[in-house]
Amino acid sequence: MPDGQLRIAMLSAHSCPLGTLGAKDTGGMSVFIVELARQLGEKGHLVDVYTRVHDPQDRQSYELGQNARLIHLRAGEDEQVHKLAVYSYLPDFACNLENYRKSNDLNYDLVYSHYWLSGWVGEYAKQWWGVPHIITFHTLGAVKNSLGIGEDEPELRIATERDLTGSCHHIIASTEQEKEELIRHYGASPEKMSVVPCGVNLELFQPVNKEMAKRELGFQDSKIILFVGRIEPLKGIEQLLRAVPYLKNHEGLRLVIIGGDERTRHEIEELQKLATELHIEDSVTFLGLIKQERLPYFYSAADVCVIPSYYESFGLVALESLACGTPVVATDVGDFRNIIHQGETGYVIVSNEPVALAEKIDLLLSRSNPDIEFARSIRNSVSSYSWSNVAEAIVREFRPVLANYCLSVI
């Protein structure tokens, strides 16, 4: 093994990184995993990014990029189940993890879970491989049931996390806020946690002239509220409805929503019908799964992106939205406060109430004609935060892990 080499298990029990983004299950923590796997692959470090099989159609192995790949293991039946339904196929995710690790003759440095599912598997890996287990959560079940917004998550994933929040050696959290709530919720020790924001892929999200991406995209003379994410009830997209009649005053609003699958179409046909309650139907338009190729067109011709919720673990959208030159009216969670600038880049405002919202959105949707150069300036504020970065700083969190690790067991 090359000096300084890592090999790295990563494990995505319940959700495949490669689905479609904003299915779902399918959102930021799909973003960071294949981003991060690839950057350390460039880096030169060995990854394996362990999901289950989704589709009779997966192939066992995909290509992310030099030095990484994704491997789907067998665990229940072939297909889409809720993520909960994935609990009881855990031993045989395990087991087929471990078979498969030995049939290809693998050894790994240290295994690295996302979410509380993967990290059930992970305490498994780290006995049988001998290795430490490094854990970042993504979103976190007491906190949800703290907002009592949509379903209580169940006691069982509010006890594996407290469980390993304890067991495991290291935990990674995107903001000094999680960090917090890890302590306060769980009792986690202070001194094995490390908090590492999450990044954005530079290259894809650029600006595009604004004009240009609205033609593109068939919203000539349209002012522009973007919303991208999972259709579920913590997005708060309902506010950001009922925040739409306050704006009557800008002539071609259209507010566009991009996210959801068949999966959602229950949630999809309440917003509709809230939105026809409110009499903005003709300006709203559910554009459902987007390519994420595609979403720097969206982003660029929108005029303001907006993230409603109740609770983000990070808030990835901000991010893209920024890279490519667009500002942001978010709600005051995940990392916001340090992503967004306030007056200069959008605005954090306290809550998701419409009013609230609507005051911040009219301020952006009434500036003059923004240039290229405003949207760069906007750009230029999130440059520091590139996927490398972020894997660079992963990487330096990894080694005194590893380095305590061997030598507690000399």
Contents of the next structure:
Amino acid sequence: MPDGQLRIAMLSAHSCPLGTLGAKDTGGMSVFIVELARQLGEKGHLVDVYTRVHDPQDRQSYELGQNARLIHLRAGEDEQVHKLAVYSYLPDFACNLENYRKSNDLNYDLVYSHYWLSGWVGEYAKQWWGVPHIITFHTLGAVKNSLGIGEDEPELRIATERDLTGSCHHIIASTEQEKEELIRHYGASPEKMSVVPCGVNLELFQPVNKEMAKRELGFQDSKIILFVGRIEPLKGIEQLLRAVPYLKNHEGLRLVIIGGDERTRHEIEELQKLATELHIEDSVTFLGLIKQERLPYFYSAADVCVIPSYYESFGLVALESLACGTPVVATDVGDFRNIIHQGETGYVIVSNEPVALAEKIDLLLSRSNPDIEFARSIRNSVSSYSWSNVAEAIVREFRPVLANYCLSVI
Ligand code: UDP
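Switching from the form predicted on its own: structure of the form predicted together with uridine-5'-diphosphate?
Below: every chain and molecule of the assembly, starting with the one above.
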């Protein structure tokens, strides 16, 4: 094995990172796993991402990039199941992981789990393989429950997350806030945690001329407010809809909502109903899922991107919009306080109250002719957030964990 090269098993048991983005359970975490695996592979590490088969058409193995593969393992039924139901398939997943590893003569230096369900499997892998187990939780059940919005997370998740914070070797959080939440809710030890912010694909997300992008999308002569993300109560979309009537002074205003699939049809219908009640239905367009490759056009066409969330583990959409040169208005969650430069590249507001959202959106919509210089300076503000930098930072966190692990087993 070349010097310094790591053999990494990444686990994504509950959802396939190659699944359609913006659907019910596939968003930022999937992007994180795929982009990170590719960058680690490019840096010469060997990465296998293990996930659950969810479609009978799935091939067993896919190349994600140089040195990086995605491997589907059979566990339970093939079709989409509710995230929680995956829990009962985890023993199957763990056994199939071990069978695959043995029959392909694979060895790993560490196991890196994503989300609590994978963490459960990672604990077995760490014992069977004699390697350290590192976790990124992405979201925390206890924090979601403390907000009281949307479905309650079950005690099973809370208990598993608490156990994992105690038993794993290291936790990589995406924000300082997540680190504090892990300490507050689960008593996690600060010594075994580090914070590595997420990244953005700076090659894909680039500014396109605003007028050209608007024309391309059929939004010429409109001022565009953009929302991109999974459609779920924690995203606070209804608060954004309630902000629109306060912006009547802007002619040709259009709120474009991207995200959501068949499984979130009910939520979309509820939002459409609310738009009608607010008499703004003619100014709101629901576009459903849009492939990431097309999103730079939407971010570039937008005059402002809004993230009115009650909770975010990080908030990739903000980085993507800024990388395309479009300012962001967001609530003070995730990493927005660090990503958005107040008054320069957008605004971070205390809560998603409609009046507060409208006030900041209005400021950005009222800018006379935002020029290419403005877009460029916004993009420059996130130029250090490449996935390549994230991969390097994560390997820097892996190394001492591995060294301590080796010392502990001598
Ligand atoms: N996304 C997409 N198409 C859509 C909706 C969302 O590609 O129709 C992607 C978006 O580009 C982003 C991710 O889904 O990379 C959402 O990540 P974020 O961290 O903002 O939210 P999360 O899903 O983690 O709550």
